[in-house]
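First, one chain by itself: the form predicted on its own, in structure tokens.
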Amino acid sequence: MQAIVPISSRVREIYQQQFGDPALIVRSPGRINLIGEHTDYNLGFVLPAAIDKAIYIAINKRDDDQILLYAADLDQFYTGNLHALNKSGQQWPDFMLGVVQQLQKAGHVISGFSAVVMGDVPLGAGLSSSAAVECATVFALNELFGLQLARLTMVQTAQKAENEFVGLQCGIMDPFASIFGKEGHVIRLDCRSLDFAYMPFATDAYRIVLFDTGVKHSLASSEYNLRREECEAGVRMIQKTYPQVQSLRDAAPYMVNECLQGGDPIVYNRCRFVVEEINRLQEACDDLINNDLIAFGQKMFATHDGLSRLYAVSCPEADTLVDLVRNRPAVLGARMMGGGFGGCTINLVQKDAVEALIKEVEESYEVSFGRIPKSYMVTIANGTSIVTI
């Protein structure tokens, strides 16, 4: 039997064939939420952990201005200089150079610079492979430079590469989660004022199972964008009557039920979504404190509901994969992950009916669309840090 290389050393052999010896390798995690979905950049609550599937970057420094970049897994380079930084029109190139852009507005000085990426955080999945280069690549470059940026820094200049190069007006979630994230323990993080804390995700009995629908989203749309302009313009019309009111974070379900109803559905349906969001994402974490993850489970379900009619970001093959686990004594909880349109569904499954539940999810999906999805199991892990081979 073949031994499985990891992938940090395939991605060492694969710097040393194109450019020599790398500097170091940094790991960077994609990530889960269990619950708290476009919430963060409504400076909500949202409930992530850094999981067991992650980017890998190895690299060095260079004697020019120039950067060299090298994607394993799509065998595409890209060249460019460190002063003339535009969009590659190759997308994934931009997580990269985004960064560099953010570290040059903010004063830093770096010399150009050779990287190969590559890594098994499934794309399109909703499992946030773009903030996993962001953060690996920013993580990479503080030690490559001696930056000496502070954890929660390179964390908002991964979030402002995505918002400003990349062009997508994400939250601050995602690169947090994989900056931030601690085995075994899922991160309550408060978006407005960034406090967070560590709650341990008991899951001994119960397995993170993730079914993907094949269906690839591209965040950087017009929609993602869209759910954001539509809160804010809820936020305005709340404002006329509660000025105290900055974000829907701020705003009560009476408040958006007494300035929004009657007003513009989408609007009010949006806005509806977030604040009972932000209220049972508290009300969760209660759940885990008192280790009631039956509740817990149910809430997922909620989630998924709201996301799927009020938010309308969740897309047929969502709920179908959500329905055909809905009323299994073995499934606590489901619903869609991440920004939508696609991507994975995610599951708290009991561990002895992982195996069952993933053979009839797999043939009656088949039935519906044509094709198997693909499954991921996935366990909460560490966050961004450099390897040692």
Contents of the next structure:
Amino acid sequence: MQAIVPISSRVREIYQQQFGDPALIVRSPGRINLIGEHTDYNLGFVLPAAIDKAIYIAINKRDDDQILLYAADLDQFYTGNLHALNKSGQQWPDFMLGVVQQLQKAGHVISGFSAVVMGDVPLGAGLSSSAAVECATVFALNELFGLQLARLTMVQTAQKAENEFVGLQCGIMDPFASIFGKEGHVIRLDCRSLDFAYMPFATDAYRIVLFDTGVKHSLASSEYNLRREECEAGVRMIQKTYPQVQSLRDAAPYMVNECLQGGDPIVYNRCRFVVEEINRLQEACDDLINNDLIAFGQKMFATHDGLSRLYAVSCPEADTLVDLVRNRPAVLGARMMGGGFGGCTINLVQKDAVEALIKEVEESYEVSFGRIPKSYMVTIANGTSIVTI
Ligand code: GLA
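I have the form predicted on its own already, so could you send the form predicted in complex with ligand GLA?
Up next: the whole complex, starting with the chain shown before.
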């Protein structure tokens, strides 16, 4: 049998072949989110966790201003200059260049560097491979150049890189989960105050299973930014009556009904979902505290229905994957996860039933869509760190 070489060793070897010895290797994980979707940029709560699938970066300084990057999984190179940061046209380098730009904006001085990036976070599957690349980059550059950034600053740097360089107006959840993840725990993050608490997530009897729609969310960026604008439009309407409301986090359901019902139905539906979802998450956290995963799972289904009908970010493939597991006692909860328009569904499944469930879902999905969906079993892992080999 062939021994499986860990990615951290492979990334080092590839770096050695391309550039010489790396100064360090950093691992930054992808994320799941149990509940609380599209609530981060509305300054509500989220409940994500880092997973055991990650991006690895091997890196070292250069003594000029060049940036040399190699994405080993894609076999693609990028060459650029620290002082001429433009979009690469290749996507993956942009996540790294955006971080460099943010560091420069914050007044940090770095030299050129070379890096190899690779990993096992499925791309375009809603597991935040992009945030993982950004977080690995900022963590690695911080270490390499002794920038002394706090973890939260790294999170904010990664988010701004995505907002300002890549152009997705995403919230803080993905980089926060990647950097702050803790094995066996979900993170209850208040996206307004940035206070957070680790909550144990017992997965002894249950497994977290992801079914991948296989739909790459090409619409995601424009539709995502549009959702954000629709929420902001709702806030402006509510403010006319309740000026204290700064974001949907501050809005109670009665305010949404009073100020938005009868107006633009799209804005009403979007805001209603977000306000309901913020409350649902808090109740779901009570379920966790009471160890009532059955009630927790029901809320996941309710979230899916809201995302699909009110927030309109699901797709037929994700709806089907959720419908296929509904009303099965072995599945406590399921819903589409992340920004939407494709990606994965997250399912909380009784351990002993996982194998049979995967088989049945594969067969039924193939009948509907002509292809077998990939499935991933994930466990909750630690956040960004240096890897010692
Ligand atoms: C994407 C964004 C996050 C969050 C989710 C939806 O993953 O990057 O900030 O808004 O969508 O919850």
